[in-house]
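Below you'll find only one chain, the form predicted alone, shown as structure tokens.
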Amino acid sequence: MGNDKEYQADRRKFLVSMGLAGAATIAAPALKTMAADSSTVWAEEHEIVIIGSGFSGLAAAIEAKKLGAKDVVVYDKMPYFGGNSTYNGGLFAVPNSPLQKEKGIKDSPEIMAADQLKAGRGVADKELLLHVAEHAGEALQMSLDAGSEYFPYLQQLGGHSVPRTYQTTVASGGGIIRPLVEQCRKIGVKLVTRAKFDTLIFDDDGKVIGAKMLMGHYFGRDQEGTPMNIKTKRGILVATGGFARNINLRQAQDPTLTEEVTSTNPPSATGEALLEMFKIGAIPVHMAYIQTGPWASPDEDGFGYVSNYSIYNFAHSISIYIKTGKRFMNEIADRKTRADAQLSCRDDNGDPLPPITITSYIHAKEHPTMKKVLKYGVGWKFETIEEVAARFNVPLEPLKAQIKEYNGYVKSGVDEQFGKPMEKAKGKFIEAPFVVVRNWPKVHYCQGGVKIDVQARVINSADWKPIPGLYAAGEVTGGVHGVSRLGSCSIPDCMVMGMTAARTIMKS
């Protein structure tokens, strides 16, 4: 206790030094964060306040109610729930899952974390990754209990050493968000839309005790909303996602991410809450590590249909550089490796020249998204390779030679060009008729954010101790995945850390 009091005194000094504490500094123009005093008017008080209604926020709300919380509120600035989680592809990696046991696949949290550490190129957070992997099964069960449905097979995504990825039957995160929202309603979680987070509110000891919210917010319509101070008894969880749509912020971290590189995220992924936490002393981690999705298409907006189609089909397809008619990458390498390779595909003027991915129709049709890819004109069916070459202006003879060479790898089981694991391509030769899509990376996930500990507490840069009353989970946090996040590892990260935050808050 003595240490806590000493810390709180230090925290108070920090806030004062930042111009954040005390009535005289509330109106400081550069920093909006405010300290409560006797004149603070509280519009509402809740046991737990959650900002953001994606995977993390909803999982936290359900877990908190399960642990006995009587009054939990979830705010979202948009007119709908789920945020970027709804746009997610619905891919969920779980080690030691029921499907793995049924199919005899040997896996463990340690193996999954090792795969992620490898993709993270040595700077991922081993403790957090292992914590998430150890509890991913609990998160999967929460989604199943709420009513989520998954296909009865597992996928092996790029960088994963074994098949461990579930896919929702609707091929999007909406297949998890909708059941979680309904579950929240059933158990009495208060859900509020058009409520934009503005600032955190502290007490005299530097503890987060509330937030100023802008109620009746209309995103993108220049209508901020009415300010209301919301008090919390136990704590605030910030689960507001990343900043993929904040072009100035992401370009400040990585100058290559210009407007030329669009995003799979909705327009609301702008990162205001992240910046607010930085203002009050949270530690920024890995802000420059911004992931682009190599399975996206330049022929549709957002995540679209081609993303899930490509994620499934890359394993038994070839990606071709239009200029040469040759492969240029391992189609199931980790995301960063593939995105970097795709971004290098340019025409003679240096402009983007999106590569094509060719799949045999007989194998492409195994995934349900193929029908929509063809229906909406973001992928095309061809009867001959000559038609493919003519449509995309690919040199025919090199393309034919490449397909012949690759089919030799399918037969031998060894990719001598790029070392692609060929297990999922076994017996799946590239043969007519074909389905072809174009791929070009889009900003998909921000690995950077605030530093948290394994209890989801936000760490203060002044003393490396948790900021009292403040918790964070999901994409708003940083350092978990390192340089590159493996596909299907976002949902377990978000849900497990949301559940973890709830467990920590309920002990407070």
Second form
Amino acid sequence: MGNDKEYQADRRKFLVSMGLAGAATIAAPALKTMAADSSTVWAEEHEIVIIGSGFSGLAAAIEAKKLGAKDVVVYDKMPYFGGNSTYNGGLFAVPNSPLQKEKGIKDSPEIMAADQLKAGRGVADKELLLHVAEHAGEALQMSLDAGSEYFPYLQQLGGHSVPRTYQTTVASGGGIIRPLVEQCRKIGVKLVTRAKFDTLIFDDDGKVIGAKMLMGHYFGRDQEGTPMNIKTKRGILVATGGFARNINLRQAQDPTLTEEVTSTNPPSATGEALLEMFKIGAIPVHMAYIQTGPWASPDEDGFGYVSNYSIYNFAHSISIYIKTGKRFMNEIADRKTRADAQLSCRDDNGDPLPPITITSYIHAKEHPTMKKVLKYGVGWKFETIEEVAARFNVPLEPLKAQIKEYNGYVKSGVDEQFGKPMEKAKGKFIEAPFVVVRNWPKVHYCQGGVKIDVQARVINSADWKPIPGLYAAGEVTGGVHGVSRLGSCSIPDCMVMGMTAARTIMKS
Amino acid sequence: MKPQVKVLIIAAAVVLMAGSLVAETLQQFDSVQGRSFHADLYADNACDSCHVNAEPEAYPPDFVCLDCHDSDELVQATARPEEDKWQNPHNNMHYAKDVPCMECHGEHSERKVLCAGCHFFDYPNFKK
Ligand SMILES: Cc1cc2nc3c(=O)[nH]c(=O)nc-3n(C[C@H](O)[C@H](O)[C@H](O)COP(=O)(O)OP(=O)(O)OC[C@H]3O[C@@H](n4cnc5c(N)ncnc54)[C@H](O)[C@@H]3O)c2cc1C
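Complement to the form predicted alone: the form predicted in complex with the partner chain:
Below: every chain and molecule of the assembly, starting with the one above.
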């Protein structure tokens, strides 16, 4: 793209002038980067600068204000707020929650972290997971204070040993982001759109004291924006989310994630802020662990409606391999297990043959997304199993036998085929009429990112110490969840680490 | 100079549009294309009704349309039944009222609705 080049040239010019000037004055700093000097022109100064308006950025802004910060600004490169967070399904895991107490469900931060460690396959960060689980209740409360509304029941998602997941009544992270944005406006957080973070600016001691921003950025419209240096008194929080939409970057980590694998993320998830942090010395962790969502549908773009529909229904549904008419996975195993199993569902030529998920209509209709799924033609209702078999070309007799067998497990409470936990399926037999959707994974979440400590400080590869003045939270950080993140565990991670960053910054 | 008069969008739109002007929405005005509804602005060469300069160099400010169009009236005009209420393009589930008009509406070129990235919502009165 022509304009892209112009921008690059401009950027190089800027670096050269700053860099040379800086080189003369820098004595010690280990960081090879842009250092400010007396010629640096600052367009604005703010007490705390936050980049990114998702859960992490907004939670940090609100917490910082609560702790007495006077001047907090949140920048976002997009013309609106919320990034991945407002596309999100509104599922929010909280251990020891008020609803769990009400329903008599025994849980603890340790049990939640243990579930996550298991999905993380031994390489998740136990300290961070425990920290998040311990403070998740405060994050839930922050959203409630802002006006978020949740269903009065809990869900048990794949890989979770107990029901601990709240969901907003609009079944979207929008039900949290909109209230948080309003809250920010109410308490005087400055919210600025079309402001793209470009590079960090350091003082002579290697402390982050500002950022070069591109103001008036028009995403996807060939207008990068006007460079402006923004100074900060206390520090910068980078909360810019993941990179699922940066095809080069994700494919460099995992060559199977070509442009043919679509994504549930908004186009803004491109990861340039993450790369800037690597450039100045942050430590990359788990960049190749990129999660695909097993509840997505090939019949719609993005997250759509089927995702939330399937997340809710998998516990009491069966997923069927079209060729055999048989189940092929534990429908509520962790995401990676399920996505891998789905990807192995192929036709005789080796082409994708998306499996079908069959749910009894009486159970599917308990969740509001069923109506949308049927209305928008991304799922279908059938009166008999014969109709299902005919429509999807599934061998009828094996399918009938499979349903009979599975209904036996519903009765006995033990899934002898795949070891699926059957508590949530209790009494929920697979019976006509049915609702059927097709599933196929989509790139969903980046477990990888920069290494932070439990105070949300970005760690420097040069000395393994925090980079002064630089903080990160949310999906831009890496290593928290390990190989596979459990569903509904990002909201607590993002909000708690955003709040944690604010607490650390206000103490600094 | 910005027009001081708010456009009475609902009354005007309902009477005028009634399905008739769809093809006319984007029109040639001398060297630029523009919306037929804005013919007066083109007749007056009033680029600065929207753009910061009389000779436009950049996109206009994000919410400049609201100098004339009333946000609440727009929300009302595109309200949907209760179960779909958050599909209202002018007050939606993900961004409430914070989407700049030009993310969906082009003045000099056609655009598609922002939601179309993920959803199949039908907006029958939407003029590209
Ligand atoms: C469709 C979908 C459904 C999901 N459902 C759930 C769920 O139900 N429960 C759950 O726990 N998790 C869910 N997740 C995961 C979770 O939503 C994300 O991990 C989380 O929203 C990330 O939040 P964040 O604050 O880190 O970043 P984001 O919310 O992505 O926000 C980052 C922001 O930074 C901005 N930005 C990026 N680069 C720059 C830059 N250079 N300069 C300025 N701004 C920049 C972006 O525009 C964006 O607004 C879901 C994710 C998706 C995509």
